[in-house]
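One chain follows as structure tokens, the form predicted on its own.
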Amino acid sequence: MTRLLNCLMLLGVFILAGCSASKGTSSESDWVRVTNGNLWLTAGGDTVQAHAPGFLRLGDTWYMVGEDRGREWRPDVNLYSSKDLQHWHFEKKIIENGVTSPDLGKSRMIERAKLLYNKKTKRFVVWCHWESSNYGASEAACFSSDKIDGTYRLEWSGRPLGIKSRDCNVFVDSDGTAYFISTTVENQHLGLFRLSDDYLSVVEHTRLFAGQRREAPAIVKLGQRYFMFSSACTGWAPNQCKLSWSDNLKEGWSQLENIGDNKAFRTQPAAILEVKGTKDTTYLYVGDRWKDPNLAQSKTIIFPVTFTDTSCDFRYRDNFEINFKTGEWREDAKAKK
């Protein structure tokens, strides 16, 4: 009897060990193939309309907001969800012309909507470029909702701290402090605007890259170091993407360094995504390939970026593979054959 009990206990140890191992491993089916250059489509075959996208990851689900350019110069803001950044589900229009605001679609339009979540207030916040048809308004706006797919209301609009503001993005630091960053004063500078604790207003401004005419800023933090991607101001035409780094958001940014080819592989920066898994962390560059061939059919391009101490490997790939469980990426197996 003792021998039988010992055998059963040993068998139980093996079973538990096997279960633990299976939880920490992944299979070949966990790898997702990402293909660039085509329109993103929903499962129903509709074109994904979320240009100049902003992203938020909740659990294992990615949420994306962006411009619906179906009506090119009256863009609504759409919300989509995905587990793998390839298969998209349309959630709803979260900001709509003439519905969310009577000015929207008449005296104002939205560009570059970006999504935040405030852990203190438990509200979802969208910041964006709030513009007139001739780009003379040079304003920003923010909206909020208690649900990611809820009813968003306009909280504020205008020039942040009285400063002309256009192309924009957002960044949340590791301590939860949020920033709105935009090209300012007729596209001359970048403005770093610290947001209030509830993320609904601007409380502080710092001028960056004075007179260097940068736009489409995208910031990511690795350890204690910040990296910023940005483009020059050439309208809808692509140009050289440049990288800068600093250990302090408000000062000490390095000189702008050319990365990639001279047209950023025909893209403009939209976001840098962090894919943190059980084994590794991958950073994904997301860029807009504008007017390909028109605004409504502009493409979204995504590829991995590998950072070094003060630079990065910024290399376009038609295809690559990524594992969202482990956080690893690899060159596309099919492309090698």
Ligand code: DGJ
Contents of the next structure:
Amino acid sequence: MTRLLNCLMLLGVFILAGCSASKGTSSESDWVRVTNGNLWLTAGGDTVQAHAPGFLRLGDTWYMVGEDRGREWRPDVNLYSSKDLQHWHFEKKIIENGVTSPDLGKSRMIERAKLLYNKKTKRFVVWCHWESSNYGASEAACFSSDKIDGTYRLEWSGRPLGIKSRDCNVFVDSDGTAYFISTTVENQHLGLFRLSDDYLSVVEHTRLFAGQRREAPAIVKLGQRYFMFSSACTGWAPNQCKLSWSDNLKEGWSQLENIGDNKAFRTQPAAILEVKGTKDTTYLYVGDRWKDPNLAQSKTIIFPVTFTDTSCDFRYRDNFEINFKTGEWREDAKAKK
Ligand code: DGJ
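Would you mind generating the form predicted together with this ligand now that we have the form predicted on its own?
The next block holds the full complex; its first chain is the one shown before.
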């Protein structure tokens, strides 16, 4: 009888353990402490060179592409991976200035590379600002590869639909439609460019924020509502980050509202990440702290942003903690003491 009871108890323990594992129960060790303000280094001690980054999360791995400012000017584009946005592994240089596309010359300023995955074609696509040294070209470029760390080939370069285009980002809507969004016509407007189904070309243009001189746009969607962060155009110097929202990507954007301090905590927007977990979804602002003190040592700054109906709490933190399993974030335990 005692033996039977023991067996039943043991079975109970196994069933409970199985249930909690399948629910993805998280423990204290799943919390990651994010620290801002320092250079990111790989395990080998190299500076992470991926400025104005773009991100793609595949399973539990974050991939990041960005400007290699190791030699400051004429950047290449590097690819890194990480499970926690803190420990970065260098995957490879995916675009080498003058080598990946020799026909386009080697003196280009390749800025704000952003990464997309096209589910239909199963290709990885990079869009970027493809600039001449005096920023006169005002062009974009698109590259693609069948593997994230594969060989990227040039698909297209030029002014999208003939429109002068500089600072850029990408956004994929819930139905899979992708957009390239950039600062257009000598920094006057923002252009929202719908991409073709394969994400390799631009098919439609909508002018947003006409004459308002915004750059560094970053869009995120919560429910049916789109939120956009952007900066003013002041070169490498930080300025006020502004928020706008709309329920329609192509029109009805609200007036620009100041968020955070008047220098965006010495950053400029690069991305808004969605960390969806078993319990919650956290949104992370990613910004560049340029020229800190030089381009090569520019820092990547990350902090959580809490959106309300029509605004957001945009507050810098030296440290915070995030749980990539549950999608929760919390103030840094040490900072509270
Ligand atoms: C600000 C932009 O956001 C950067 O990407 C870069 O183009 C600098 N201007 C160049 O001055």
